[in-house]
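Given as structure tokens, the chain that follows is alone and in the form predicted on its own.
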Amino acid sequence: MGDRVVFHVDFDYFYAQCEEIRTPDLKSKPVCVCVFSDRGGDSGAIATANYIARKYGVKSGISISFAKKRLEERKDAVFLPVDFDYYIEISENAMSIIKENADVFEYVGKDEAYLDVSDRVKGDFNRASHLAQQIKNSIREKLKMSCSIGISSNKLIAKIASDFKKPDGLTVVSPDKIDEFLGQLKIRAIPGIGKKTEERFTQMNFETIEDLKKLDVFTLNKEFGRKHGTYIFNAARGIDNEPVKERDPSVQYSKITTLKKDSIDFDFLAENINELCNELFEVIQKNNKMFKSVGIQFIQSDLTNKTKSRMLKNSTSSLEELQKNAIQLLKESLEDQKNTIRRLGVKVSELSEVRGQSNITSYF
């Protein structure tokens, strides 16, 4: 048996690409999808934009009325609604052929998955590489998409190789060749590492990963912590043991709304995340299903994600237990919240079937 081979499959700007699938015209034109809020005319955030929005400066994140502004020049400019029903479906399709081609798959989100190889390339490279262009012309015959795909042999390794090329990438960074092309990269292609860890790197005179090596693990232990140190210090020197592990897209159960107004207000939030979990408790119940693990979701006003889960210490089909872990996990996600909260959601994970009647909570 040769190397371990991960492929990182990542879809180009996914729901502006789902929406050119469905409107071919939309291809030479600036595409923005945006989330729209209920309070009318340009009220909400852009949540894709496609490369043409791009190259004007329109990102994900970025308030509806701004991008307009920086696309004045573009008549042609396009701003449609999300349409998730839409995307869910494209993505179960692009996944099911991704899934096909892979020893391990492991499910991330619905534009992107990790695939273990190792065993059907035999370790070997050039191998991986053909498998890898079978699985985009597949994409592209069926779908009509485009993705890019990392492969090396490890998942950090083949994330950032996936980003290095976009759109429609394919790249191979084979184990030999990890330390020279990390090198090259800016310090912010690590994973996890977000604009402000970015800016203490350059006050601190550090701009690449090859300047990331010269700091020692206590150094880095000491700015940004133990467990984020020792992780930018393996990132740097593409260390990732982490295997790929089996994870279909149905593992968990979820329930997200866009609350009426962006609020930080814990009382408002409450009410809404109680809501929340009873509609979560009905699937729970018609599915036959016991949780183990509960978690909330934000969408903040500026469109990044944030969520916290706990672990329970025994399964449970009990709505009172998934209320009290979810207000509690929102209490402490309020504790150092800055930024408005737009959308909000509750999960449960580690599902097990209810074999007869596991506690008084649900026998009633």
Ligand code: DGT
Given for the second form:
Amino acid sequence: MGDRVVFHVDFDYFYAQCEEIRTPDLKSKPVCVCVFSDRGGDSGAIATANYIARKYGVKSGISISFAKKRLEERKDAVFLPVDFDYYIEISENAMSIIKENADVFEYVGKDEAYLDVSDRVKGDFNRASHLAQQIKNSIREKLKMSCSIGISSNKLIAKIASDFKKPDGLTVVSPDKIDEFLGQLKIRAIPGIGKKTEERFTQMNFETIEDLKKLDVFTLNKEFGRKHGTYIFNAARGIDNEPVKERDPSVQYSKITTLKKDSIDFDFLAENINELCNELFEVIQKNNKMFKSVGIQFIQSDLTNKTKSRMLKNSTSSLEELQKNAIQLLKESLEDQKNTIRRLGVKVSELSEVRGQSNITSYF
Ligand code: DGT
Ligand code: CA
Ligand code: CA
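Would you mind giving the form predicted in complex with 2'-deoxyguanosine-5'-triphosphate, to go alongside the form predicted on its own above?
Below is the whole assembly, all chains and molecules, this chain first.
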């Protein structure tokens, strides 16, 4: 059996880059995408920032007011609220380009995926590198977006490699180069090693992954538990046998709307639910799917989120079923609802393909 060839694709500064795509003027400015909290003003946190803003020390998780302080001298700095629906749209388009180029495609999240391309590049890392460049070009041409790709013989090293040169990176680590590549890196380059674990290694005077290799598996297991200890031991040696598993983002369909006015009124909300069901039903039909779970979502006036869903007895593709269940969920949700609702959503999941009627009848 030849070597596996695995890609990890990660979109650069994803939410902020989506905003740049929508408004190209932003490209020369520091851009911060913010999750504003319900307390008004600048309370809330930074979801992500473009690389210009990062030069000033702005990063995911810091408070908006702190970010503003750091960017004080940049009068052109822009602070935008998150727009998940839009980011999902961009993500779906990019993922469909990526998927076309994979033998096996594993969706991980809005901005990352693993690809097994062993067959199509015949285990050859030069071919793999060309294929990755083609994927990058294609995403740039069609979406004006940059991404970083890591290539190696397993998921772990591919992921570390995609993070190695960012943004717009392409890093190939062929199997014979894994040791050399890993050895130079800081211990925190290993996914799953957070601040706390890193600190414990620093106390032991270990800094690089090369240093880490001095520890045997028993010591690591004693220190971090068997599961995490063994993981760290293997990771330091570039060992990872996890297969790339087929996984699609479209495990659910949803539609969401911002209401004309914030409300808690059943009739008004029911009207909107029915409208959303109609729109959602079009998507379901177009994709030839049945659903077994129906859910609704409230984004309340204070921007907090509330969801409720139910499992049906049987998969169905009926609009009436969809509406009946969504309205029932609305009724139940409003019983103890105090906040007014600002945005309203309906989703279906547990999807399956609609099989041709002929199959069923021919069975009898
Ligand atoms: P990079 O380093 O160029 O890949 O930058 P990002 O922003 O793509 O970073 P990544 O891959 O860690 O995260 C992907 C998206 O997830 C990011 O655009 C925003 C979101 N995100 C990341 N960290 C946080 C966080 O702490 N809070 C919130 N609300 N969102 C976050
Ligand atoms: Ca990213
Ligand atoms: Ca990511």
